[in-house]
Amino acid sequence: MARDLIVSPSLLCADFAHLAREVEALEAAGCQWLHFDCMDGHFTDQVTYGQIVAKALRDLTDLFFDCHLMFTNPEKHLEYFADAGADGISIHHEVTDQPAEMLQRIRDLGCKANLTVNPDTPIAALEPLLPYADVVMIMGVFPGYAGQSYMPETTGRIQELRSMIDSGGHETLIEVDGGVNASTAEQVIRAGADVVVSGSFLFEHPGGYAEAVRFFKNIAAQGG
């Protein structure tokens, strides 16, 4: 079935010397979301940035700010991101033993509550949490670095989650982050992704940002 796919470019791959210009170009290219890869140097090896970047860009666009918190202690940062203008805040299942409560906290802040799972977290663990999650993001790589190769078993994990959401009558969106490119996009979208995060593929596309967005949307328009 044809559907409207959401493209969320990863700003980790953007030109940080000209972020305002990049946001303008991404919006003109047809992107609906902007993906903020926020890493703390504990949950991930490297440090990137925090809510200050989202705050700096918030007045420039109405695009959905998709803030992915790769933090060991996201509970300490939720209010900061909400105040900075986040529209969605994503926490990792692996860092909390109270995911439902934390997702509700995010909703109470007026943001979409997003739950992310690493490649080694069983999809079955998500079933009781779907009523609390507006988005579930499946990682196609282990978080920490841009440009990694897509892990093939991710496709089956997307299919499993798609079946779980549909059979339970949930409205939860499926987002996929990591290794989504020309060779993997069709299987990711056919498996049931509603949102794709694109970093290297989109920002380095020889035809430009708009052509990369059209590539993804054409696959979805053809029924995945």
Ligand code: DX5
Given for the second form:
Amino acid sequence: MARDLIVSPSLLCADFAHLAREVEALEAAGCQWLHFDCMDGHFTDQVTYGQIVAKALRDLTDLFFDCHLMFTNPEKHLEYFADAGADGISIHHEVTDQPAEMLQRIRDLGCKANLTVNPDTPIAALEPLLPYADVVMIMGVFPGYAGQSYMPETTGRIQELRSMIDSGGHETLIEVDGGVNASTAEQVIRAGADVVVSGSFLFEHPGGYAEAVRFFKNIAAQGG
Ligand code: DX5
Ligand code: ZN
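Mind pulling up the form predicted in complex with this ligand next to the form predicted on its own we just looked at?
Zooming out: every chain and molecule, the one shown earlier first.
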């Protein structure tokens, strides 16, 4: 069945000297979301940026701000992101003993709650949490850097989550982040992704951003 696919470009790969121009170009290219890769230097090796970048861009666009918090202590930062204009906030399953409470806090702040899992977190652990999650994001790589290779076992994990969501009658969207490119997009979308994050593939596409977006959307339109 043909599905509408959401493309969420990872700003990690954008030109930070000209972010406003980048946002304009991504919107014109047909992206519906903007993916903010926020890294704390503890959960990940490097530090990137926090909510201040989302806040600076908020007035420029109505695109959905998809804020990926690669933090060991996201609970301290949820309000800051909500105040900065985040539409969705993702927290990692690996950093909390109370994922349902944390997802509920995100919803209470008026944002979509996104539960994200690293490649070594079992999908089965997510079943009781689906009612609290507007989105589950499956990492195709271990977080930390753009341009890493997709871990092939991710495809089976997407399928497992797709059937868990469908059989349970949940409305949770599946987002896939890391290593989605020309050679992996088809399996990611066919396995059941609703949202794909794209960093290096989209920003380095020789045909430009719009062609990269069309590439993803065509796969979904052909029956994904
Ligand atoms: C990885 C980040 C991803 C990544 C995507 O830590 O969460 O969003 O930058 O970049 P690509 O598409 O190049 O893997
Ligand atoms: Zn990300």
